[in-house]
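Single chain ahead, by itself, as structure tokens, in the form predicted on its own.
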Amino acid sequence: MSTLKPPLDRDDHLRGPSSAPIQLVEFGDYECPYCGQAHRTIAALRAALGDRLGFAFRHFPLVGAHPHAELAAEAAEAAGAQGKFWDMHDLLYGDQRALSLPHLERHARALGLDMQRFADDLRSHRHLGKIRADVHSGAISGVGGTPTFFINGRRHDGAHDFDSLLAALTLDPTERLQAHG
């Protein structure tokens, strides 16, 4: 069973309390259709579990298959530098066909971002190091594709539909350890 390396820290984007008893980490790609489906599932899980669930997102753009994924990740980080990571994250998954630079700029304007700063961040690839660190984290954690989930630091190898993830998330921790050896 693969474990999350490095474990969650303050550099991760986290929705929900950092002290939540259940921590779910997704390695995702903004252009991946399966990640788009997972985005809706995560929203439903967050609604169902409330403060019992902390959700973190790490970038894993599959640049060979998804030519806009890395730029979209950079846009999310540039928005995050202005306190709007999750807002941009939701917009990117809201229309995965709108990931070209003009679309990303439109999203940034809609969020009220400082457009000069946003453009400078994208042009200079200011946040590419963070994205590459996430990809490295995924690689050493055993991520081979997207989406890949980790529950409380252990890779979830099952299905990622609502019912399957809910069952895995709410399994008693001692049962989870016994189930995965």
Contents of the next structure:
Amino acid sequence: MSTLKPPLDRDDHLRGPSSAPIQLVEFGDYECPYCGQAHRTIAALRAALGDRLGFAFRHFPLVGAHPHAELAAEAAEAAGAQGKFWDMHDLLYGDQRALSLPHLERHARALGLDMQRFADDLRSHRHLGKIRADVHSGAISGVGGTPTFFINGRRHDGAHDFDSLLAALTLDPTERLQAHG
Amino acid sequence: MQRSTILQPGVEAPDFTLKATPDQAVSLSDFRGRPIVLAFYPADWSPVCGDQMSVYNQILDEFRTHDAQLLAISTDGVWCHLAFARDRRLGFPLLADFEPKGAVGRAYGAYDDKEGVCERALFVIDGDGRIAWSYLSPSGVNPGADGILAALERLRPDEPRQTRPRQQETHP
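Next block: the form predicted in complex with its partner chain, after the form predicted on its own:
Next comes the full complex, and the chain you just saw is listed first.
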């Protein structure tokens, strides 16, 4: 069985409480249309599950198929360094056709980022190490495509639509244990 | 559903020669002395964009760390493979198990007779040409590389383990 390695830690971007009984981790790519669909599904799941769900995102840019994906991931991390990871994440998935450098800079301006620092981070690839660490994590965890989800540390091999994910999230044994405990 | 029975660890890996490009053939025995990763898959142009081959391409460095050569095999012809590899910018050979169709897939027990395609089956072959690990993925599931990487790790227990920090150096 494929499991998440390493487990969630402080380096991860987390939405929702870290103590949430259900932890959903996505390995995703900003240029992948299936990840774009998943982004909308996850928003709906977060609304449905509230504080029961913690959601984390790790980067898995497929640079061969998606030439803009890695720079977009760097932009998300550069925004994260200024406390705006999820804002940038939402903007990137908001328009997946707008991922070239001028678009990324427009997003950064819209978020009120320190533009000098943002540009320096992209130019020096300051956050590429973090992205590569995420890809390594995906490799040893059994990522087989994008998006790949892990629910409470175990790979989810089912479908990615709202109903399938909701069923998997709420039927996970750990969660069931919590519910009955 | 009847699933095929793939070759198991300890068995000598059947040698084969398949076309990698219209004018270039590759034999398993060409790679003696190095670990080989054989990835059988059903077809090029998977409807899922983030497919298994794109993932393996993204993590080729992980295989290189083990000096392992990745060879992917499907029943698609060489021209199809060429177009697919160009489109996804794949940096490893796609071999055409095209004529006689599926012969290599059958030799490894990784051929789906009903669908007429290779199954998603993975093999790690050691430098002596023996199967060290094999895995048949459940239908419809893209296998990741976790099992492959763990098997490659086990192939060289005497060498110091490659430990990679969660946070790597930045690359200026």
